[in-house]
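Just one chain follows, in the form predicted alone, and it is written as C-alpha cells.
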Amino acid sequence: MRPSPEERERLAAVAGRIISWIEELMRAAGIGGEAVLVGSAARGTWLSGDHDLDVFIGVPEGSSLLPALEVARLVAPEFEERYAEHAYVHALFEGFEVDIVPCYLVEDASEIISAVDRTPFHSRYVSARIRGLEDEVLLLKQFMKGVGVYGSELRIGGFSGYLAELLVIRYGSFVGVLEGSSLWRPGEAIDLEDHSSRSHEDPLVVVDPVDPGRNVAAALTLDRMFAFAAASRLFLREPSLEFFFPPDLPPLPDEELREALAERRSTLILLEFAAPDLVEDVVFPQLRKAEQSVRALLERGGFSLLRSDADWHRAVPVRDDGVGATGPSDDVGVLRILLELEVALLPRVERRVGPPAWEAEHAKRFVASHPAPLSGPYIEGGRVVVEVARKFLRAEDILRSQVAGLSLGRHLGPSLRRGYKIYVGQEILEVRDPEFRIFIARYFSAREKVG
C-alpha cells in the first residue's frame, strides 16, 4: 500500500527526467510557460504499484495550446493521443504510464478557460494541507479501492483520488472519513471554505475549494456512496485487512459455471458485440443506455427482469477450441450485456387491461385495435379486457428481431448492427473469455460489504 523507498525514488527520478526533457524541448521550440508534475505523484498520496504520472504543460494565457502539444508527442516514443475537453497525450516512459496535458496559467481559478486550468490549482490546494496526513490519504485510498468505490471513471462511478484528499483533510483521519461517511445521507453536503452559492443535486455534495462552482463528487453514483458507507459502518465494527486486499475473483471454471446457472434456475441471456475504437468514458455512458434499452424491450415483451449487467472486455475473445478468434473485435474487444430473466418461456396468451368501459370512444379504439383476440373483450374491473397471442414467447427472438432498431447511443447502435451474437443459457458456457468469465463469477457472487 504504501510505497517503499526505492519506488519513492524511482518515480521521483522519471517524473524529474520527464520534466527536463519537456523544459528541454520547449527552450528549443521558443515556448514560454512551465512543466508540472501533478496529482497524488506531487503530493506523496499515491499507491504502491501506481505507476501513473500526470505532468502538465502550462503555457501563457492568450497563447495557443498547440505547440504545447506538439512537445508532449515528442516525450516518448511509444503514445496515443487522447481527448477530454482537448487533446493531450497519453505515453509509455520508462514503465510509468504518463499523461501530458497542455493547459493554461492562469492567475486564479475562476479564470480557467479549458477544465483542466484547475487542476494546478488542486495540486496546490492539497500539498499546502495534507502533509502529515499522506498515510491516511493511502489506507482511505486502499480501503475504497478493496471495497471497490476507488475510481472516478463512468465504469465506477466511484471516489476520486482528490475526492480521497479532500475527505481526509474534512475529517482528519482515515477513521475519521469512516466515521463521517457512516452518517451520510443523500445529499450530503461538505463545504471546506464555505463559500459555495451554487446549489447541487448529486448524492454526495463536495464543493470544490479552488472553484465553488463545481462538485468533486459529481461522478460518484448513489450506489458507490452508499456501498462506502456500509462497509464503513461494518469496518468499524469489524476491522479485518480483507477490506483493503479482497481476495482476488478468478475466472469462473466450466464446472461452478453450470452449477451456478442450475442453481438459480433462472434464464441468462447474453449480448455480445464489438466495441467502437473510443476512450471509456465515452463508450461506458451509451453501455449502460443499451443495457437500459434492452432491459426495456424485454420488459415491455411481457418478460420479468431479475438483474442484468453490462462490461467492456479487452481481452482477445477465446473460442471454444481455445483458438483467439479474429475479426473486428481483436483491437478494441467485445462489449456484453448481461440479463437475467425470472422465466425462459412466456405463455401464448396475454392480458391486455383496457380504458373504463364508461369511456365509451377509447373503449371502442381499444376493441378496434385488437381485431382477433383469443378472449374478449370483456368487463373487469369497470375496465375493458382482451386476451390476445403474444408475437414473441422467447426473449432471444424479441432481441434477435428489434435490438437492432434501438436506441443504443450514437456510437454503440452503429457497432451492433454491424454485427452480433446472442447466447441463451448454457450457450454462455461457449465464451471463455478469462475477463468474462471474472464478470460473471462477480456477477453471481454480488456480494458487497454491507453491515
Second form
2 protein chains.
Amino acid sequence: MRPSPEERERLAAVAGRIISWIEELMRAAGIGGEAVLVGSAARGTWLSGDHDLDVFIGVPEGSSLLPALEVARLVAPEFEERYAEHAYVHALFEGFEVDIVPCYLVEDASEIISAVDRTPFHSRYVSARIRGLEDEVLLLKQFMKGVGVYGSELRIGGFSGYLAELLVIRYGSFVGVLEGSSLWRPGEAIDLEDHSSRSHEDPLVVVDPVDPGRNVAAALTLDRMFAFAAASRLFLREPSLEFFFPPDLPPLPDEELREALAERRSTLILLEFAAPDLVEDVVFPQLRKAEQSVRALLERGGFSLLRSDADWHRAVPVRDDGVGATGPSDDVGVLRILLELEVALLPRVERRVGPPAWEAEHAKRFVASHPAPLSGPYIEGGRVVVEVARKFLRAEDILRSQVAGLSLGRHLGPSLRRGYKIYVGQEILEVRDPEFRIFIARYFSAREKVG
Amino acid sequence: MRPSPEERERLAAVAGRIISWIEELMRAAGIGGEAVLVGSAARGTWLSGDHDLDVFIGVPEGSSLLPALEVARLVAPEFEERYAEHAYVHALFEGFEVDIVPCYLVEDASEIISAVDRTPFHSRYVSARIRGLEDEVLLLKQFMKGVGVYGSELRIGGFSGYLAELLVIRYGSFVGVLEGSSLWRPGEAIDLEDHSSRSHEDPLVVVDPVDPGRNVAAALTLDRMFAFAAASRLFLREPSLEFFFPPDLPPLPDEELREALAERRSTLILLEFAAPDLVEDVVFPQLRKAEQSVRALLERGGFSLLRSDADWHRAVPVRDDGVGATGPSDDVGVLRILLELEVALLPRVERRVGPPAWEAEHAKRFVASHPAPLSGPYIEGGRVVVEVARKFLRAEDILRSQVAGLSLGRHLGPSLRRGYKIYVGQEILEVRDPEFRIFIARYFSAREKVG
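Following the display of the form predicted alone, present the structure of the form predicted in complex with another copy of the chain.
And the full complex, kicking off with our chain again.
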C-alpha cells in the first residue's frame, strides 16, 4: 500500500519531467498561466500501484481554455480526449496515466467557473497541512478501499481522496479518524475552518475549507458512511490486516452457484440489457433508478423482494452454448439488475382493500370497479374489501409484460426497449462471464465489517 | 316475516295463559311482585317463526330471587335451567319456548342489581312509543337478519331487537332508519332523551333512554355497523326482496370445494379442536382471540394471510373413511379456525432488519445474535441487515410446533392442548359435516350488500 522509495522517486522524476515539458509547450504556444501537479501524487498520499498523475494547466480568468487543451494534446503521442464538465486529455507518459486538465486560475475557490478550477485550491490547502501525516492518509485510504467505501464516483458513493485527507487533518491520525467516525450519527458536521455555512441535508457534511458553500462529502451515501463507521469500530476492537486487504472473491463456479441457490431457495431474476455508450457517472444513477422502478413494479404486483442489486459489466458475456459475444451488446457491455424474490408464484386470489365503508361515493366506485370478484365485497376493519383474480401470477410475467413501459431514466429506457433478456432461477447459470460471477459471489456473501 | 293474524292471536292467548298461571303460582307461594311479558312478543315486534316468549318475574328489591326461581321451575314439566348473570328457566309451554327470568323490581333502571332487572324498563319505554310502528320494526329486524347483522350475541356482534326498536323510534320508520344509517360515521351518537351522558368509545353510541350510562349498541362491531349502513344505502338505490331473504347457501359439495381451491390457488389451513362445554358468549370471544393469536404466529413466521375465520360447529364430524363421530369431541362440537395464506412455503433465506448502524451497542448485539448468517451483516437504509436460515419453511410446521404454546384464552388453551387436528389444502375435503361445508361456502362467497 505504501509506495516504495524507488516508486516515490520514479513518480517524482516523471512528474517533474511532465511539468517541465508542459511549461515548455505553453511558452512555445504563448500561453500565460502555470502547470501544476495536483492530487495525491503531488502530496505523497497516493497508494502504491495507482500510477495516476493529475496535471492542471491553469490559464487566467477571461481567456480561452482551448489553447491549453491544444497543449495538452501535444504532451504524449498516446492520448484520448475525455469529457467531464470540460474536455481534458488522458495521456500515457512514461508508463504513467496522466490526466491533463485545462482550468482557470481564479482568486478564490468560491469564484470558480468549472469544478476543476477548485482542484488547485484543494491541492494547496492540503499540501500546507498534510506534512508528516502522509502515512496516516495512506493507511486511511487503504482501509477505506479494503472495506469498500473508497471512491466518490456514483457507482460507489464513498469517500474521495480529498475527503480522506481532510478527515486526517481534522482527527490528526488514521486511528483518530477511526475513533472519530465510530461516534458519527447521520447529519454529522465537520467544519475545519469554522465557516458555519449553510446547512446540508447530506448524511455527512464536511464543509469545503476553500469553498464553504460546498459539502466535500456530498457524494457519500448513508450506507457507505456507516459501513465505514462500523468497520472503524470493529477494527479498533479487533484489528486485522483483512480490513485493508480483504480476500479477493473469485468468479463463482457453476457448482457453488447451484449450491447458493439451493441454500437460499428464493427466486432470483436477472434482467439484462445493453449499456448505453456513456460514462459511468451518467449511467449509474439511471441504473439505480431503473432498479428501484423494477422493484416497485414487482411490489405493486404483490411480490416481496428480499434484496436487489445492479451492475455494469463490460465483459462480453459467454453463454452456455459456448458461443461468445451473444449479449445484447458487444461494445459497451451490459447492465444487469438482479432481483431476489421470496416466491416466484403468487395465488390467483388477490385481496384489494378499498376505502372506508362510510365514504359512500368512494365505496360505490370501488365496488363498481371490481365487477366480478372471487369473494366480496365485504367490510373488514371498516374498509370495503374485495378479492379478485390476480392478473400476473408469476413475477417474470409482470416483467416481460411491463418492464419496457417503465420510466427507466433518459438513456436506459431506450436501451432496454431495443432488447433485453430475463433469466429466472437456475437459468442464471447460463450467464458465465467472470464479471457477473464475481458480482453474484459478492451478492451472496454481502458481508460488511459490522459487529 | 310479519306474523299472520292467527299466529298473533295464538301468541297472545298463550302469553295470557302463562302470565295467569305464573301469577297463580306466585300467590300460592306467597311471593310479592309481578309477572310481566317483555321483549318483542310483548310489543308486537316479533318476527314470524320466532316462537319465543320472555316472562320476567319481578320481586321487590332486598328479597331473594330463589322463591321466584322455584316458581319458574313449576311452570312447565319440560324445562332446563340456564345461566346468564343469574339462573333462569327455559321451558316448553304449549309449543312455545319461554324464558322465565327472576329479576328485581327497582325504582330506576340506573339502580339495577342485575342486567335482567333493566329489561322491564326497556319493555315499558318501547311499549309506550312503538304503537303504530310495529310493522316498521318487523321490516327492520328482517332486513337486519337478511344482511347478517341481527343479534347482539358476541358471535354476531350485530343489532339487538331493543336497538332496532330504538332506531325506529328515533328515525320514525323503516326507511327512515335506512336513510339515517346511510349517513353514519364511526362514533355516531343517538340520544333519544337528550341525556348527553358520558362519552363511549364504541363505533355507534345509542344512549339507553332508561339508563343513560349504558350504550345500547355496545356489542355492535364497526364492521357489522357499516355492513348495515352500506346495505341500507344499496337498498334505497336498488330495493329487492333479497335483502330480507337472501338465498340459503347449501353445504359445499366436494366438486365445488375443489373448484374453489383451484380458482383461488391460495393455501388453506384448518385448525380443529374440541369446544369446551360453555355458552357461546363465553366461547366466542376466546375463539376470536385464538384466531388472532394463530394469525400473529404465522405472520411472525413470515407468512401473509389473505383472510381467516372461525366458527363453532355442533355437528359430529363425518370423515372420509365413512366412520362418523371421529372428531376431537362428540359432545359439544368442534371449534374451527380457517386460515388462508398467500403461500404454503417460504424460501430458506430470511431477511432480518436490525438497529441503525450508529447505535453501536445494539448493532453489536444484533450481529452477535446471528453468528452464522447466509449473507451479511451489511448496512441498508442505515440499518444493519442479516440474512439467516429460516427455521420453519412451511406454515403448517409452525402451527404443529407452536400452536399449543400460544395464549388462546382461559378455556380454549387447555382444550386445544388436549388434542387438535390440522388440515392443509386439499385435505380440507376430508371435513364433511354440513355445518363446516356451509361455513366454507359462506367463506368463499363472503358477499355483503355493499355498492
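For clarity, a rigid core is taken as the largest C-alpha set superposing within 1.5 Å between two forms. Model, not experiment: these values are computed from the prediction. Numbering follows the first chain given and starts at 1.
Visitor: Superposing on the rigid core, does the Cα of Phe243 end up 2 Å or more away between the two forms?
Guide: The answer is no; the displacement is under 2 Å.
Visitor: Taking the rigid core as reference, does the Cα of Arg73 move 2 Å or more between the two forms?
Guide: Yes, the C-alpha position differs by at least 2 Å between the two forms.
Visitor: Please say whether, between the two forms, the C-alpha of Lys391 moves by 2 Å or more once the core is aligned.
Guide: No, the C-alpha position differs by under 2 Å between the two forms.
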